[in-house]
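Only one chain is included here, represented as structure tokens and corresponding to the form predicted alone.
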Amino acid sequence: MERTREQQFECTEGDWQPTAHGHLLGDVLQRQRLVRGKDVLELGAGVGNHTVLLVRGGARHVVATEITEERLETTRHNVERLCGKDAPVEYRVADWLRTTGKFDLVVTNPPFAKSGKRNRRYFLDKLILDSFRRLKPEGELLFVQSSMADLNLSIQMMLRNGYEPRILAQREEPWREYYFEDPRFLLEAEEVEGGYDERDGQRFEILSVLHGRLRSWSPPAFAH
């Protein structure tokens, strides 16, 4: 395995390396006491950069998921190397929210620019719509997204689906080179009001970390 230069996490060629999105989410996990004593579900653990922070932040138990056994092995390798083999982490191969259990907190950096879906917001939308299935009463949701994924839409969806949303951190970042390689992405970026800013010939997005607590609710007796 090779090491990433910024975080010194070891990875293989097919692994996703930490991005600006991941770094901002990591900063929030380090600064704010969000996980101590909690059962946490991490979707898309990648090289384990956030998994390590969840352990160091005092999470009671972490379920770290990835889409393939190979990617999950990278997560396991880095967590065991940096936190020890006794770290309270369970590793599961799972497709997004298709896993079991109830948790105090769901944490993720959802795919967007390279989501591989016709609807580029697919993973964001599924997260906000369906994460309640994996949360305990008054559980919490924590994720990061780009302004080009329409921050206002995410906030409105969270409100409609029972969350009390708040923005914990924001940071402006220059566009990544691969954004310019996808013609459809360029067209979609123009359709989002306030999706990006352009100065001196350079484009910038705003990254936001959103947190939401699920409000208590009981469906009426006649509900399907």
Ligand SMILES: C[S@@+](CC[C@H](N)C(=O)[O-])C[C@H]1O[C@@H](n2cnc3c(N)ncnc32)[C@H](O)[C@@H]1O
Given for the second form:
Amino acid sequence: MERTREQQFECTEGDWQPTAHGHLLGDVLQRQRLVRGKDVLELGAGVGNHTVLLVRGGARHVVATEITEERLETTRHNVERLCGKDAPVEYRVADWLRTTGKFDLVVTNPPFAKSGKRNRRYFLDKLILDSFRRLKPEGELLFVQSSMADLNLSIQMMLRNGYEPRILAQREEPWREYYFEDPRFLLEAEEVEGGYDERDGQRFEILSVLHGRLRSWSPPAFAH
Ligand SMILES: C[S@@+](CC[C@H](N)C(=O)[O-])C[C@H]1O[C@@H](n2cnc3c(N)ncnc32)[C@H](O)[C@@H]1O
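Based on the form predicted alone presented above, generate the structure block for the form predicted together with the ligand.
Below: every chain and molecule of the assembly, starting with the one above.
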């Protein structure tokens, strides 16, 4: 397989090249002791940039997912190269949360700007609504998002769905070039309060790493 290098990660054409979003989530994973001894589900593992940090951070077991076998092969290639074949990682092709098991922690940098969905927030919304299905009681959710994806909405949704949200890191970044190439993205940007700031002709977004612990919940007897 022909590969190009992005820092120490190797990838093929079509793989997601890590961006500032992924770097910020990576900084949090390196700085905070969030993974030691935990069973972790990582959604959309890409080149394995976070998978490697999860292994190095002492995760007990990691399930790393990707949408196709080809994408997942890149994850596997990098993790095996950088952490060895015995790293406690299981690689699964899975469509977002459509997989099995219960985990202590779900980690992801969800597709947003290029989600390709009518509802651009689809993967974020699904994550906040349905991650409880993959979490053990008191399990944790950790993800990164842009202010362009409406931070307040994610916080509201987390509260509504039983999470205690905390912002673990924030960083301002200039807009990525491809944002300007999508007319619908430009229109949607105007609808998001606090979505971006413009200074000296340059647009900036704020990236946030959100963490939430799922409060325990017993459905009432009348639930159907
Ligand atoms: C924003 S990229 C993040 C990649 C990597 N985790 C990082 O931070 O650099 C989102 C990743 O999700 C994957 N993906 C897209 N749709 C998916 C789906 N339905 N289920 C699982 N992964 C998906 C993409 O292939 C891509 O690697």
